[in-house]
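The form predicted alone is given below as one chain in structure tokens.
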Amino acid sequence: MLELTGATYRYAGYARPVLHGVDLRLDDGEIVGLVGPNEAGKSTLCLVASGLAPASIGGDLKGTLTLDGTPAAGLKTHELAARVVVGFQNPNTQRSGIAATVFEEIALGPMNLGLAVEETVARTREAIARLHLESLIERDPQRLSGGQAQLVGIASLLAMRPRHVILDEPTAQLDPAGTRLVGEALRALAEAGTSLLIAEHKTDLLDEVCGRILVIDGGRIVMDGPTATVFDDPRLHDLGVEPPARARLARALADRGVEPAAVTAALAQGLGA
């Protein structure tokens, strides 16, 4: 379990907070999805429910971080990667720059946790598989087109098997089959037992994927509850967040008069015929 109490995060040299008295607890297999508008403080919170901020990139956090029941507050750095990881919207921003080959970049993970070479290839061919990315294991990892790149870093994210994932726009650079291969791996993940938090703009893979939704605002969560509960709120348009293409068409029935059930009775019933 990963959970977040009252964490009130200031980067540094900022003379107001980003977060305020933010909770948060995440349960082994559990999928949550974060939304919210621009400069809300997605990210932000990423970083805080990673560990990295302060422990990396420095600031003040007023509230605590646990991991599995261990403060992370205690962790040194090494020790905050073995149990969670956090994957960015730049993969550049997470490609090592020393690996020769996607394979090699895929495995620094499991290597860096002093795992076994066996148990290092074995984690490293599983991620490569789940994301169907055979065809570029012998690629120059600096030579690959950013949807290509945001895969491997994801790969080399699930090689590491950590308890916990943290990703922000995991899919900003891929097509609808990437994203999908990325749903896909996220929800095995799950049923291994990870938990995950995904901050995306993409409601759709989220409407997929998750089975709760968080809305931020001025660094605030503002709703907290259900996937098609909090998508089918007429809040989130104010909030300057879109809702999946489902809960869009459900309201724009309803807005006609139709009920969307009828809708999906006639559907099958065509289908059936």
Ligand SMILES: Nc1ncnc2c1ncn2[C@@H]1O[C@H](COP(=O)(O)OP(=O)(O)OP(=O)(O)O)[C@@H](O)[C@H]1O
Second form
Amino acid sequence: MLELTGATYRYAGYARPVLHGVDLRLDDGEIVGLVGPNEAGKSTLCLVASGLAPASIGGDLKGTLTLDGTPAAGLKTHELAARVVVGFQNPNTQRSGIAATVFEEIALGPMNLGLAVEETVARTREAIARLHLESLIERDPQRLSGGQAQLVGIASLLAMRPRHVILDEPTAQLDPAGTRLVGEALRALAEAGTSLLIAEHKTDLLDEVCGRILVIDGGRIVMDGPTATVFDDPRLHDLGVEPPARARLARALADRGVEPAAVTAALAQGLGA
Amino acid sequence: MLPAAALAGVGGRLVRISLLLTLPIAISVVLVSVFTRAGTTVLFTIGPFDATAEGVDFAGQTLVRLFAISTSIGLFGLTTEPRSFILDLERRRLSPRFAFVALATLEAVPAMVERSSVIASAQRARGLDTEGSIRARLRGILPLVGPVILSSLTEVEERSLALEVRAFGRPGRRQLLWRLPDSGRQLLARALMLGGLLAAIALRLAGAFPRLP
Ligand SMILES: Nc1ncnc2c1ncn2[C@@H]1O[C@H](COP(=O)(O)OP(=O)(O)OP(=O)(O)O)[C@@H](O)[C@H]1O
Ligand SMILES: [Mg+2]
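Could I see the form predicted in complex with the named molecule next, after the form predicted alone?
Zooming out: every chain and molecule, the one shown earlier first.
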């Protein structure tokens, strides 16, 4: 379990905090979505929840982060890395720049952990299989398309086999097929007991995989609830978050006086006939 | 050096590369030493310059040395893949951080060449002049230098974070995946070469080889 309580965070050299009293709890096997307008503090929350802020980038954090009962405050960055990983939105900065092949790139994390060769290879193969990257393993990581690079970046994190995974816009460069692939991989991870926090503008993906949604605005959590409840909330639109297609369709039908349940029933009947 | 290169199947390329590398220096060495070295035996005279036998001797010795240096460097370059070389050094207790810097530099060079050509085409697309006189080019490039450097600086922080997430800062050695194939005969060859080197140094110190005048 990853738990962040009363987090107020200020970047180094800035007078005002960007996060204000944020509480976040990720249970094992849970996928939580994080949405909010630009500048709301999603990326900052990802950094704080992974312990990199302040451990690595400095700044001032009030509040506590605990990882499976261990306070994160005393951990070094490589100790944090064995427990929680975070992926950033730009796949180019995710690349190590020292690997000649995609396989080596994905293997880099487990290698750094000092694992035995067989274990490193097993974890790397597993991560490759999860994202169906078999056809890319011999390729040069510098010569991938944006979407391929993003998948390789995610696989490099999964090869660490972390207990907690935090992803900041993991599908920004992905086409619908790639997005679906990531969705499936995330669900499989959660089934294996990993907890995940996904910051995304693509609410359709979150609608499919998340059990719970957090809405952040101005550095504060303004909504927190089950996925369907949050995405059907009319306030979402005013917060600059586009609800998933399913919720928009339901709303449009309701506005025209059609009960969504009636549509579902009619569809089921039509398909059955 | 040449039989070794022939054995490695790069003999022809090695000779071509070494000749290309040494030719400019070789020509100037020959001209300067043959005509300007003081000596008693004058072979022939061109204008104010006398070609001396001592000069020819000196030029010959220097050429042989030049060729020996350039063929050994060339043979190393032609037969050694830099990546494997660095990774093998890391296996032999080179600092992982040093290996990282060396590998990152290796990988970055082609990327940088590519990037600069992309930037140049972007400049042309915006109507900036990247061809023509040097001044015109500078004027075209200067407005882009700032943003390019700044954007790569902000990327640096994210890059180092991404490396830390993958436990790069962990003290101790990482487990390398591959081991270069090595054989008893290669080991023997290396030992013989080292022995030869030591013997040559000893002989040189003992004065068994002539010094250059
Ligand atoms: N490294 C930094 N140093 C100082 N301030 C920062 C830094 N990164 C972000 N901020 C500020 O923190 C606030 C929240 O930014 P953040 O990147 O967390 O937003 P976001 O929700 O991820 O936005 P987006 O949807 O555009 O990715 C912004 O006002 C931003 O200017
Ligand atoms: Mg962001």
